[in-house]
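For reference, the chain that follows is the form predicted alone, supplied as structure tokens.
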Amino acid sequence: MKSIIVVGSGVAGAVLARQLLANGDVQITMFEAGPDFPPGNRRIWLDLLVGNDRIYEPFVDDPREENEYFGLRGSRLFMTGGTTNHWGGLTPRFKPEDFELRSRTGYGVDWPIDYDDLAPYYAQAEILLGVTGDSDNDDPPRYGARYPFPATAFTLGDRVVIDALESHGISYGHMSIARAGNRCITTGTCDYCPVNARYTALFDLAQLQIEYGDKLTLRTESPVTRILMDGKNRTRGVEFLDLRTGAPGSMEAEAVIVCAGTFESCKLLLASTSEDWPVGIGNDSDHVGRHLIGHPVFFAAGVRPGNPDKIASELGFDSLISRHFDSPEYQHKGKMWFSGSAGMTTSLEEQIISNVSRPEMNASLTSELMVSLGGEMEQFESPENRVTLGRGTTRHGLPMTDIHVGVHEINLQTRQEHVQTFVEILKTAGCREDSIETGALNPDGAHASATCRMSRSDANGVVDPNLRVHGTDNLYVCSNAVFPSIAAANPTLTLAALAVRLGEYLV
């Protein structure tokens, strides 16, 4: 039986553990810096429903100072299941051109693998995450693979946006969502699901522990602080800290896989210095921590007079996606996808909690309609983008995070163009021009990528196409950190596909 240490309990760690346990004779010890958390707890769900939006605050670990161009505050969760506990479940695939950024645009680098290499693993990941989607939509190519569950139907609010998109000749389709299929009861409070219908690594790991017993050991509140090496090439295990007792510890294994997210993965390599790796493991060419990228987010909303159909928000997740601008012709200036819908300007829940009368609710419901659009775009790397170890430690016993980030002028210009497109769509949807408001957010830790990027040699990156750290025999990184570029689509499905692929390689 092969002993394996997995650092991190988010989607990459959970999917990888499932693959290894199902197909190999392995003993896995998984280390998580944060505490455990109960899945499917209706008391927690009720607290969220009645207005407590701070249920995840105890699990946030943020920098002491926020970076001007790249946010961390509140975007990452240190707990079993990681950031999948509050994610939206959006699972679009990257497109073929996303793996060829350098060849097509001159920016960044190409991936050392292509879309066709990853396509079968995308299909397996969609099954593991219980993704709903339109199996007949072949952009990007599905090669006959079917989603395990049909697409979520468009809502009445979606139809308001669809009418405007069609007027502008903008294409759209069904969003792919990790909903775990028919369990979803659409409570509209998807930041925490009372029936475990949205995929979370938290629930997946709970199921794995039932299925495989002591073959999977989850050590919570145990941040890994250092990777131990036997010479230059082989890891023998890790050092960690028991936060309950304050005592340090160590564990040996035949392989170590770092699934700790973009920031903590590169920081762990940087912190693991030795005589053979004086500036951090895998860092002989100074790529560990470099190339940080993420997703700039932007949005617009406006009010349309009258709502005779009494349209309200029906779901707690997006069911409409437009990838019209997520195509090769827009790649040279930053691809973008967006979603949108329409609903009440004030939610029914808020009105009920505020003791609003029934006649007032009816008047509010029929008087006006809020139409909103939101999107994410591909970020091009700026040369100074870098993550380094900060001074001191966080409350979870890990080094502080220092971020150095510049802004690519092309991204700023393209973002403004996309926001203006949103404004025109809202006008077409009937929104009063004086009601339209726009905004933008910097990239944050949820979609951060590229600090341990994949490459064919250590001259250009940190891990090889099989995610093994260059110059080592049995040390791997499996997180968004290995992405050479970010594309426009959300990264979670691509990360899950890479985890499935790594699991197959290791067994």
Ligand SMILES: Cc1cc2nc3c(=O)[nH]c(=O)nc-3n(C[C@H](O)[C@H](O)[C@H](O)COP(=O)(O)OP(=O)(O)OC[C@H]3O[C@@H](n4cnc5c(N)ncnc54)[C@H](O)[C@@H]3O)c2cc1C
Given for the second form:
Amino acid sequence: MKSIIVVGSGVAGAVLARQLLANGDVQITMFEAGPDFPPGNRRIWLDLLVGNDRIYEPFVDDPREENEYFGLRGSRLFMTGGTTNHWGGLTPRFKPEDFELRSRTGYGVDWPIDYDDLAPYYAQAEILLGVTGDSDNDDPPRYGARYPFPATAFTLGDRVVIDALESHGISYGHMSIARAGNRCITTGTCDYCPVNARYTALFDLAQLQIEYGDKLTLRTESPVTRILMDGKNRTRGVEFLDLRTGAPGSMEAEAVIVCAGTFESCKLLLASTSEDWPVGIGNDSDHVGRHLIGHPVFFAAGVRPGNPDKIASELGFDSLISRHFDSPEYQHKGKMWFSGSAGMTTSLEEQIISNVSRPEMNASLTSELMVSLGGEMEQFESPENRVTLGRGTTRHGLPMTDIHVGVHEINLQTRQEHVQTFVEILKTAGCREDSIETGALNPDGAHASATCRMSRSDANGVVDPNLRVHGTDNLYVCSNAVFPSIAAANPTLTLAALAVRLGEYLV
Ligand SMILES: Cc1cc2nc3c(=O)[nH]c(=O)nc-3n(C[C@H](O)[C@H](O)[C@H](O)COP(=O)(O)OP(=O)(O)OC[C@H]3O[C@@H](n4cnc5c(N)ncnc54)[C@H](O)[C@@H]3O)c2cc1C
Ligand code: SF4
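Would you mind generating the form predicted together with the named molecule now that we have the form predicted alone?
Now the full complex is given, and it begins with the chain already shown.
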């Protein structure tokens, strides 16, 4: 039986563990810095239902770790199941051109693998995450693979946006989303789904523990502080801290897989210095921590007078996506996808809680309609983008995070163009011009990527195409950190596909 240490219990760790346990004779110990959390707990769900949406506050990033152009802003969660506990579950695939950024635009680098290498693993990841989607939409190509659940139907609110998109000749389709379609009962408390329709690694791990018993040991409140090496090439295990007792400990294994997210994965390599690796493991050519990128986001909303059809928000998630600008023609400017829908300006739930009378509710429902659009775009990196070890320690006993980033001029220009496109769509949807408000945010930790990027040789990256740290035999990184570029699409399906692929490679 092969002993494997997995650092981090997010979706990367959970999908990888499932793949290893299902196909190999392995004993996995998973270290998690944060505490455990109960899945499917009625009390927590009721809290969320009555408007207490702070259930994850104790687990968010250390507030000291901020940067003006790349704030973490409470994006990551340190707890069993990691950040998927509050993710949106949007799961578009990357497109073929996303793997060829350098060749097609002159920016960044190409991936050392291509879309076709990942296509079969995308299909497996869609099944593991319970993704709903339109199996007949072949952009990007599906090669016959069916989603496990059919697409969520467009809502009446989506139709308002669709009419405007059609007037502009902008293409659209069904959002693919990890929401096990036939189980989703649309209560809208998606941040803690009562029936586990929205995928979380928390629930996935609970099931794995039932299925595989003591072949999987989860050690919570046990941050890994250092990777131990035997000479230059072989890892022999890890050092960790037991946060309950404050005592340090160590553990040996035949392989170590770092699934600690984009920031902590590179920091762990940087912190593990030795005579053989004086500036961190895999860092002889100074790529560990560099190339940090994420997704700038932007949005616009406006009010249309009159709502005779009494359209209200129906779902707690997006069911429409336009990837019109997420295409090869726009790649050199920064691709983007967006979603949108229409609903009431004040939700029915808020009005009920505020004791608004029925006639008043009816009047506000029929008087106007709010139309909203939101999108994310591909970020190009600036040369100074880098994560380094900060001074002092976080509450998990891990080094603080220093983030250095520049702003890429093309991203700023294109973001303005995309926002202007939103404004035109809203005007076509009938929104009053003076009601339209727009906004934009710099990237945060949510989709941060590329700090341990994948490359053919150690001259320009940190891990090889099988995610093994260059120059080592048995140390791997499985995280958005290994993406050489971020594309426009959300990252997690691509991460899950890489985890499935790594699991297959290892057993
Ligand atoms: C609000 C929000 C919404 C999002 N929505 C979407 C979406 O709709 N679609 C999408 O594709 N993506 C989305 N994302 C991104 C998605 O959540 C991440 O891509 C994904 O969770 C990354 O998974 P991971 O396993 O790599 O990292 P994480 O989920 O962050 O897990 C890493 C785990 O490692 C633990 N850890 C860290 N360091 C150590 C250490 N040294 N020792 C032990 N344990 C450690 C952490 O506590 C954490 O539990 C969203 C993110 C946010 C914040
Ligand atoms: S809408 Fe679906 S995913 Fe959200 S809480 Fe309800 S059942 Fe769960």
